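Given as structure tokens, the chain that follows is alone and in the form predicted alone.
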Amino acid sequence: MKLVAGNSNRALAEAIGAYLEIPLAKCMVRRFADQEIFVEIMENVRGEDVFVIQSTSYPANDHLMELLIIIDALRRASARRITAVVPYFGYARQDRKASGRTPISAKLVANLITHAGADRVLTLDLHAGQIQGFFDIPTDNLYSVPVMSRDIKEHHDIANITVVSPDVGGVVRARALAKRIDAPLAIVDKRRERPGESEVMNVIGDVEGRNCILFDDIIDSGGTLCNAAEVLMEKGASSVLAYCTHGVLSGGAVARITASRIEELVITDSIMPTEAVKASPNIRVCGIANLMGEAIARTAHEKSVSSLFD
């Protein structure tokens, strides 16, 4: 088995390598003067089972091209099998035609990864489950719920916790967490007036006197979670925390979270934390290297990955 890492999240790749006790393969990823990406695999991979670890996070297009070019280099170097390990799958929010004359970019990216030469894909908490079907190759979608539930039990008293979905679309995800920690479920019903903005309308469920945990897959601008936290406090919640798998946190999101009613935001390191995230007093990063590493090991040894979540 070989592990190859791009530049998107080197720290996570090294942590996965440490869990598997396998050093990262030597791979040079550099740019020409005009920013063209050049990749050279610096060791023999002929006949090897290779895992390419690369999140397609900001800058999404650069990191996506790195992934595609690394896969192409490995294919031409006669790797036996290439698995694209994409902890954060960018473009996942473009999973349907929301209006006329718009693309389904998640399908396009799936096609690019497949045609570049990947034999299978391993990812984490896809924004929409149907994206698995966009790939014509085996695709394993891991879930952060076991990691998050373990962290909640270690850091909080679960006796008075209510898990809250910040929108109707995330109910299945929030219910899975609530079931893990044996907690009741509430839902924030919101109406989005325009992209990047949300208006909280109502709370379905009893949150009065409860310690509420908002659970979502992606936090980008932070507006949805901050608005949800505000309305939960207005409805009598004792406190509001948030757990999100992918901390995109673009623009002024970190400052918005810091100034909000959210006591603590917990994200995973599927996206490499920025300096602003590391310096924030109420944002904490939870590692997923063990989860990803175990899934890689099971894939390499042809063992069940779904049993990780039983």
Second form
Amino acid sequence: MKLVAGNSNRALAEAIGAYLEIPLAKCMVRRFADQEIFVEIMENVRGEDVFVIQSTSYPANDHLMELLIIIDALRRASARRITAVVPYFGYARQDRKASGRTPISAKLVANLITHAGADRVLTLDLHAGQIQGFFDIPTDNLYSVPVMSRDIKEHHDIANITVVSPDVGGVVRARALAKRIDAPLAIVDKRRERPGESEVMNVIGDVEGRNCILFDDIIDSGGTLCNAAEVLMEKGASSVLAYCTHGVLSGGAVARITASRIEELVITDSIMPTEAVKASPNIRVCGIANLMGEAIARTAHEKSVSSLFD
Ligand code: R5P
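Right, the form predicted alone is done, so what does the form predicted together with ribose-5-phosphate look like?
After this comes the whole thing, all chains and molecules, with the earlier chain placed first.
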């Protein structure tokens, strides 16, 4: 088995390597003067089971292109099997035609990864589970819920917790966390009047006097979670925490979180935390290297991956 890392999240790739006790394979990824990407695998991979670790996070197009070119290099170097390990699958939110004459970019990205030569995909908390079906190769979608529920139990008294989905689309995800920690569920009914703006309308469920935990897959501008926290406090919640798998945190999101009613935001390292995230007083990063590493080990040894979540 070989592990190859792109440049999107070297720290996570190294942590996965440490879990598996396998050093990262030597792979050089560099740019020509015109910014074309060039890759050279610096060791023999002929006949190997290779796992390429690369999130397609900011800058999404560069990191996606790196992933595709690494896969191409491995295929031409006669790797036996190539698994694209994509902890954060960018473009996932473009998973349907939201209006006329728009693309389904998540499907296009799935096609690109497949046609580059990947044999399998391993990812985490896909924005919509059905994106697995965009790939015609085996795709394992891991869940952060076991990691998040362990973190909640270690850091908080779960007796008075209500898990809250920040929008109707996230109910299945939030319900899975609520079930895991044996907590009730509430839902923020969000209406988005214009693209890019989120507006909180209503709360379904009882949050008065409760310590609420918002759970979402992606935090990007922070608008969804900050607005949800505001309405939960207005409805009498005692406190609001937020757990979110993918910390995209673009633009002024970190400052928005700091100034919000969210006591603490916990994200995973599926996307490499920026310096601003590391310096933030109320954002904490929870590692997923062991989860990803264990899934890689099980894939390599042809063992069940789904049983990770039993
Ligand atoms: C939306 O369906 C997603 O699950 C997230 O709620 C959304 O992407 C978060 O975006 P933002 O932080 O910009 O509100």
